[in-house]
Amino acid sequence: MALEDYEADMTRCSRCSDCKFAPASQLDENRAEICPSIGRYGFHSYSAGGRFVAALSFVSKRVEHSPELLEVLYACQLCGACDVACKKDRELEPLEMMLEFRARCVKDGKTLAALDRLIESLRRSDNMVLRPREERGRWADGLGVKSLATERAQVAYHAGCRLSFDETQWGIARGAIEVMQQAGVDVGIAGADELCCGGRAYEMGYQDALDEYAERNRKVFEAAGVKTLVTSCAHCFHAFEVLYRKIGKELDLEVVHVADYVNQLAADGKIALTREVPLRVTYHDPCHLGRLGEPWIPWEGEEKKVLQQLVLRDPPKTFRRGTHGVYRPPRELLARIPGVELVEMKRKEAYAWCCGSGGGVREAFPELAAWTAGERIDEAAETEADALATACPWCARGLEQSAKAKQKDLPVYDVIELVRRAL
């Protein structure tokens, strides 16, 4: 769809501010906000409602591209909290509108230099973390895992750009492989030949990258006979499971996040979590695994604007409201670990606060990313937990850095790291 296709939503937005706060049933005096950018900057322009106004002004040719417009549009993690809050009693698409607005900026050549560098790295080295291609795959040295380049496997493990190149996080990827090997899973990796999923580039407005990598990844998995694709990265999960379906390039295999996959291995008795891990843990829902991990629901039909605030759709459209994200499996997995006590933060599941790393904000607006992560660390500390667990390397890195910056004694773990302790 094009930006203009959301003009009805731009005019129907009533500026109610639901996009800024959790529903009344989840409100807390100190933890009511769900949108990091409006929480940080305080101006309506930085909310979904404000961006609807900016988009309407743009398509109506009342404003043109400008540095200020780019800042409003890109100082946003695209975490989707505004989207699910808007949809609790409305049928607007703020997230889809913002994605198309960014795509228009890229098409018009109005981009951010910090993000252009990432895209150059993607084109040159097939990764979004500015590292040489030949360094990919080193994380698996010595594991004795199958190579999808030369062998067939029922299950493919996709580490993703973050885990592949960040040596401090290699233990997450290695742990996932070791757990699956212990369970007797027929698993393989692309290793040095692994490709980016294309999802982060898509969110930054470079939509052609998603098309390219969807096709290239499909060929890799088909050639290796893969039936199930497992990943530790919430961004990769979102790309493979949601975005590929959205653009009509759904993979002919099952896509599962590693927390969900390992939870099922434990439920089936294929691994035994017997060693006690005495920790009081709070869990952070990654945006791309939680509310944005809800399956894509395709719709083709006709919209008819009846009144200013009423649009009729034929056939009726089913909206993604964040209800069916991957919330339960990581929590179940933590509950299976002897000694682990799970305590929840006030903002969780569909209304969880973002870690700050998404949407290109970590690279283009590092101060906003750090502030957002800091807010989450403060919220986690309020639970009096011994540790913070999550299920995405991007979340883990940002939250860990924030905890150190704020001098909080709150170690951050990927759920798989805690599983390895219990084996």
The other form holds:
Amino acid sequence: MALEDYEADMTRCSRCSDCKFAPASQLDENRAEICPSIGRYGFHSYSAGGRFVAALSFVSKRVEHSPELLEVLYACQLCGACDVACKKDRELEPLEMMLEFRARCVKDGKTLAALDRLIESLRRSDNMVLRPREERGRWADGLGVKSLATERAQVAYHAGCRLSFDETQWGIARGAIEVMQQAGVDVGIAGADELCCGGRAYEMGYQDALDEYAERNRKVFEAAGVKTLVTSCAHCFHAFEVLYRKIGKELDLEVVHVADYVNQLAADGKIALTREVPLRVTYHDPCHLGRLGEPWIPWEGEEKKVLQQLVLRDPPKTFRRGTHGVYRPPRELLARIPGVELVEMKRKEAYAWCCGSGGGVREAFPELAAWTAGERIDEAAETEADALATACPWCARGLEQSAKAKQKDLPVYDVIELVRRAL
Amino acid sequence: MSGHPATNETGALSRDTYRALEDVVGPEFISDHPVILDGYSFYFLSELITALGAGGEKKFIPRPAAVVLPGSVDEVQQIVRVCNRRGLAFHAFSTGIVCEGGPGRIQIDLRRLGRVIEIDEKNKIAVIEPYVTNARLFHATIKKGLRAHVHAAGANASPLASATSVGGEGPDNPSCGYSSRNVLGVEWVLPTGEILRLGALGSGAGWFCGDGPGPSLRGLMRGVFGAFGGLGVFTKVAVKLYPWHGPAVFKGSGLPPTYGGELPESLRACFAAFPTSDQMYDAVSAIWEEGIAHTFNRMPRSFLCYTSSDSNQEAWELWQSGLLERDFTNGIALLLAGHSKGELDYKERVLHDVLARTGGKRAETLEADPRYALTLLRTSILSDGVFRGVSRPSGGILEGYYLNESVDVSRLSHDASYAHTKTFTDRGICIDNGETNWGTFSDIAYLSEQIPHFDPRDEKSVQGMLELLATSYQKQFETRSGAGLFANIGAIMNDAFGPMLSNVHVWKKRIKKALDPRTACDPTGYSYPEA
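Switch from the form predicted on its own to the form predicted in complex with the partner chain and print that structure.
Every chain and every other molecule in the complex is listed next, the one we just looked at coming first.
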């Protein structure tokens, strides 16, 4: 789809502000807003509705490329909160429009230097964190896990760029492998040969990267006979499960987030969580696992009208409304840990507040990323939890940094770290 | 006035003026970049407004010169004073469903003023700022067993804007009255920059009364329809609170798009239909007289169809099933509320009596399906899901006719419009065979409005909507059955229709001149001053 294909949506936005707020039936008056972008910058253009207007203005040639337009487009985590909120009552596609708008910018050569550097790193070293390729597999040293480069395995564990290179987070990936090994899972890793999923680049507008990495990853997994792909990273999960399907390069295997996978291991009695972990925990839904994690629903067709103006799609289109995101498994897993008491934040599941790290914001607008994470940390602290748990290393890193910056005594864990403590 | 021109020959703000405004709000909260400004130039009715000669180009009304986001009443006051000194026009909005205004204005976006300042449980009042939404106020007040009137502009619309400046009807009118009846103390930055405090607030006696001790200018401030931001900026308002019969926390436990939920035991959802519209209107009068309705909707079946479905496709399938045509033609929907089962039973018996007298019948199939009750609850109490009904079908909706009158006059309007609106179906207007009239009643009148859908993307549909508006207004005048909403909104329409409406335009010009001698507050949405 091209940006112009969303012109009908641009024109039919009714400025209802649903894209700015939690669903009316669910919201709390003190944590009502869901969009970090307009929350931080205030002007309507920083909301999904405002970006519809900006897009209409752009395709109508009222505005041209400019640094301000780039900021409006890129000072946004693409967390999808607006998209789910809008589609509660409407049939517009704000998130898809924003993705296409970014892609247009890249196509026109109008990009942000901070993101260009990431893409250069990706081209050079197959990662999005500006690190040398050869450091990639070090996180698994000493684990004795199969290498998919030389061995076949039923299950592939994909660490992703962040976990692979951030030594302080290696415990999450190592923990996932140890849990699976303990459960007797036939698991392997690509190690130093692991590739980026391409998802973050795609969201930054560099859509070609996704095509390339979908193809290269497919070959890696096929060669190793992988039947199930498990990842700890919500962004990777989203790329493998949602974006690859979206571009017609669905992997011929099952994609499962590690929280879901380990929860199933526990349910099947493959692991026993017996040790007490006496913690009051609040859970942060990663956007790319939660509302954006619901499967891609392919649709190709056209608009038609009945009753003069009632807009339908032919064939009927099922909109992704956040209904089938991965919300339940991480919570179930936490509930299985003896001593863990789960307390919810005011914004959760489909209307959870973003951690701040997505969409290129961490790299291009670090102040927005920090502010967004700070809001979430404050919200988590309001629950009086002892700790915050999440299921994505990007979320964990951003939230942990924010908690430290705010001098909050709120440790941030990946759910797998708590599982390990309970084994 | 400053000796420097505020704008250059292209309408852009001079650097000097920009700096003056920047000094007030800080560099983060002002912009004059076209990408930002266009966010304040578009809304779904733009094509209708620009077609009426208000300037702009099709989908965009004229671009403002700058947008500012004040963070306090003091900053609002300073902005207004800068505008006065430099000969600039300003216009403010709250949550911003509707953009109004002419070229070169300073758009004041009030989103940083979003506090629920006080909920006075004892005196049953809430004091709020402009960016507080219906939904936020609802959730804040039900914790204390109270709730405010919710106008029908959606869950994210501003109760302050409704109370002070714009319309304000909603399905809960029967138990709360409409917005004009709920406004108490007001903090008002006049077009000159002076701050006026209305009601008891004006004499330092608190927020509890809008009419004194202290200045009582409610009629001048908003009249029936409101000044649409043409008389200054309202920065705080107190609104009345009413008993809430439901739980202190009202949340569904499900997932999107509906999120689940159920009707509290203290409320009952009732749907009924009538063989003829005359019988339906008789029942409306009787229910009004009996005082049993907590909320009331004379509801077009299309509205129920759209709001109770999760998608247009689902709505179309429901429509095709014939259920609503069979069971909800000439339909009404109401919530009964009670503090006890006995009270609810009593009200339900009264309803049965009314239906027996008027030939109505309970729509049992609808009442047996919880989704209709939940839809009614959310749309009526929280204005939640309203945009499923007004915007999802085609993108645009507009009142063909709109009047606050007796039920009998509404009947005239209904009949007059029914006769001609059907002819608009081939002009790209979505009309449900005459079933487009929505209505409710309050302490002052029966509100009736016709809500046909149009597609803002389809030029034929936009043109058809304009013709429908013109024809509806003409029919209303011919049958002496009231005036359309748009006849009262905006300087252009006001001048055109004022002579037919007791010369209201003359009075508005006088008010504008008295309160805004320099025409500093953009008159586009209200009235130009008396010459």
